[in-house]
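A single chain comes next, written as structure tokens; it is the form predicted alone.
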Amino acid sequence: MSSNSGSWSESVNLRRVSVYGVLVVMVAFYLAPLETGLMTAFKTQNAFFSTTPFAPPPADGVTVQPWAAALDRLGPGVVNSLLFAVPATMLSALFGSMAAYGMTNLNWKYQVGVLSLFVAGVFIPYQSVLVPLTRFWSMVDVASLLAFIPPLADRAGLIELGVTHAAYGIPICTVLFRGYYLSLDDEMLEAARLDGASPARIYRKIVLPLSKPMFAVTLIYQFTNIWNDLLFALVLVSDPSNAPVTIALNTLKGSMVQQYNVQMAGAFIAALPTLVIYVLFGEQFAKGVAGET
């Protein structure tokens, strides 16, 4: 019996040592490229073409210069590209609660129909709306709609850029909400109609209160797509000073001499803002892919 036993406590351990020996190679694996630009950030010129890219920096070969000069650039870029992305995520995230709210609590005619121009609106890529867009936008001409607010009008380019995340971002915020809501109590909401509330009252007291899992949920998810885009950006901003952190990013491309240290410091520094909200919002996260409420 014991030999038997010390057999199987033996496989045991070494199959555990073998996951665990996985799992390490496999985060090494995935972690390298970041370790691999962020010693680059801290490498001087010199000492990013004497070292090997994974290679800590030599003691005389550490600098923060690539920092400062990447920060200073993007700088603009990263406010111009708050200006837009938070209110639109914000926006596409409520209107995503409204819209599913209305599709799973509410009985009406045609109700699956518009569901399922919600679900087209999810696989409508970018490319496919630039032309119409533009042209939609030309025609609405926000710069002069807003003249008479002078530093709205400015920013006409951002308008445009956070009513479009905004609109394009519906359709699948809709989605997740309708699936999150499929799951809520359904004897709770109808306690609430029996007592007399009425649909908009038990939206916002019942199920607004207990969406918030799947808003953490619909706000990473909308804001990291809405701050690394560069397509529509490109298409919509044609003012330099209105430039989103995505455009100001590759401006860090050098000409003539690649700066790769303050490329990389540029890069992690236009991550940040989505890793934050990540930080912020990771519980509810984990709440909302559950499905718990």
Given for the second form:
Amino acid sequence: MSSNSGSWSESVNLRRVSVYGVLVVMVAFYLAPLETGLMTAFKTQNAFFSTTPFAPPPADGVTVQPWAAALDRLGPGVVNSLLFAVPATMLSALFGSMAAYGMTNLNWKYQVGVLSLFVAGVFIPYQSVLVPLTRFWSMVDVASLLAFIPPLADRAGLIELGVTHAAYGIPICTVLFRGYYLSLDDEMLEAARLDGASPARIYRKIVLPLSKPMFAVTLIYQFTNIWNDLLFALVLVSDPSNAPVTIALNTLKGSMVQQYNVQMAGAFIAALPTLVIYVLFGEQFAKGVAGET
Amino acid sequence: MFDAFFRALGRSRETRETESHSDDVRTDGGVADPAMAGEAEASSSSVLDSEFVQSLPFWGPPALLVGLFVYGAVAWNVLISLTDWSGLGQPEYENFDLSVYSQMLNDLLDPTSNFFVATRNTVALLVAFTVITLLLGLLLAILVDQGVRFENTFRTIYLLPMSLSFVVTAIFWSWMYNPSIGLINETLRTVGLGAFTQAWLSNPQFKLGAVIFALMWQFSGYAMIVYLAGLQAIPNEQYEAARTDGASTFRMYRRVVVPQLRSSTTSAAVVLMVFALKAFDFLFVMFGPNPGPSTDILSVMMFREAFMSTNWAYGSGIATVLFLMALGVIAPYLYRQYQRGEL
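Alt. form predicted in complex with the partner chain, vs. the form predicted alone above:
Every component of the complex follows; first up is the chain already shown.
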């Protein structure tokens, strides 16, 4: 036995070393595209043609000019994206919370049926609604409806995009909140009910305050989703001055085909808000991702 | 289902009035609600109705939005696919026929048609992407679950690509795959595998594979998260029991652990497959609206037909096919969840 334990601990050590080895190699795999992108964004045209992609820029090849060029192109897009993504995120989170409460903590017949439609809504491909969506928004002409408030009428494309994203975000937000509300203490809600509190009051006074951590998860996850989307913007926004950052970045890629340094700087500028949120709130983001199932 | 709905709607006006009124009373002094007291004595069906009415203000508005924008739009899309709408005019909802779908059926018999090619690529992407993403995700989850130090850091790094836009990752990977100075080919040359360098994104043989590899990079962190939750739900005694039985690590995972991860696999696979069906942004940014026969998929073809060629009815038809494929993936899954009472 004792003679055995030496080789046993040796094999355990070997195993642990190889586990860490693979983990570190995978770190390199997942970070390589970002690292090469970041290095390239700081290189001059000559430098990135002559150096290895992941190597830091050589002393005579460092420049921040790509960042200035990309920011110049993407700045308005960043503002546009914030203008519709923030309200759309808040709307779908609020609606999701309400829907989850109405279908989880209140019980009524057939709620499983309605709930299934919400859950299935998470998975419906955007493609299957694109054509009707453009028809709908050309019939409901937001620009002329809001013509009496010119600043809003000019932003009609963003309003349409925001409402659309808010509606399509409701199913996933509902699923996330439902998981959380299922775990709420039933006895506490029941006690409030016996005290004569109405469902609306229970929601406002008990459920909503308890929902803060779930709101963090939903807002973070949903903001990332909406900020990152290209397809809806592609078919709904016709005025280039309303283009969100994903459209602006795609245009930049098309017009600066050989300028990889500017493309990379642009990619980082477009990704910055979601990257910062991810680094600060990775735990909440992971919960949102896991909640999708 | 509907008659209960309308019955409840009919009652809702009166009840809502007393509801809001009694709400005020209670806020002031906690007076017991007469309606509620009566409710306890009422028959069970009216209790159901009443709870239904009271829950309506909460799920009603969101359900209206989802009903209009999601299901209404899906139905409208099917309707458009039955017209012959194309060009710059308006759709005419008069002569409905299945010509779009019969054209698709014909195209399926012709291996050179766009629709056949796009369908084949969609299925290939769906299967290959789902399988390798799940495998890599499982491997990562098992490694991270070994009680390693910095577990959170590893997890955070592997999941990071999921937080990026496809527009961003498509730009990163176009650079990675650059044939002359991209990192992939540079690395191959450095390790002496220069013979394997390729023009990854222009060689039709490797294009789809290159896309799948990049998407795997982006999504494997998601699969890892799902598997980690599954792994952590397995009781520790089972590992110990397998260890005392003298099972090797590999054998233990194959016989004891992996079978218990079946539900994690199913739910992750559903999400990945549905994603593969709607994958658009990444391919569109990388290749534009016309990726060519080796990489064209239905979701890109749908966009091209409808929004570039203004073949609206045909585009809607492809969209309906995508919807049905997604339904084919999720309906059995949801039904199973429902049967197990997990919905």
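All values derive from a computational prediction rather than experimental measurement. Positions refer to the first chain, counted from 1. Here, rigid core means the biggest group of C-alpha atoms that superpose within 1.5 Å across both forms.
Handout entry: After fitting the core, residue 270 CA displacement of 2 Å or more between the two forms
Key = The answer is no, as the C-alpha of residue 270 shifts between the two forms by less than 2 Å after core alignment.
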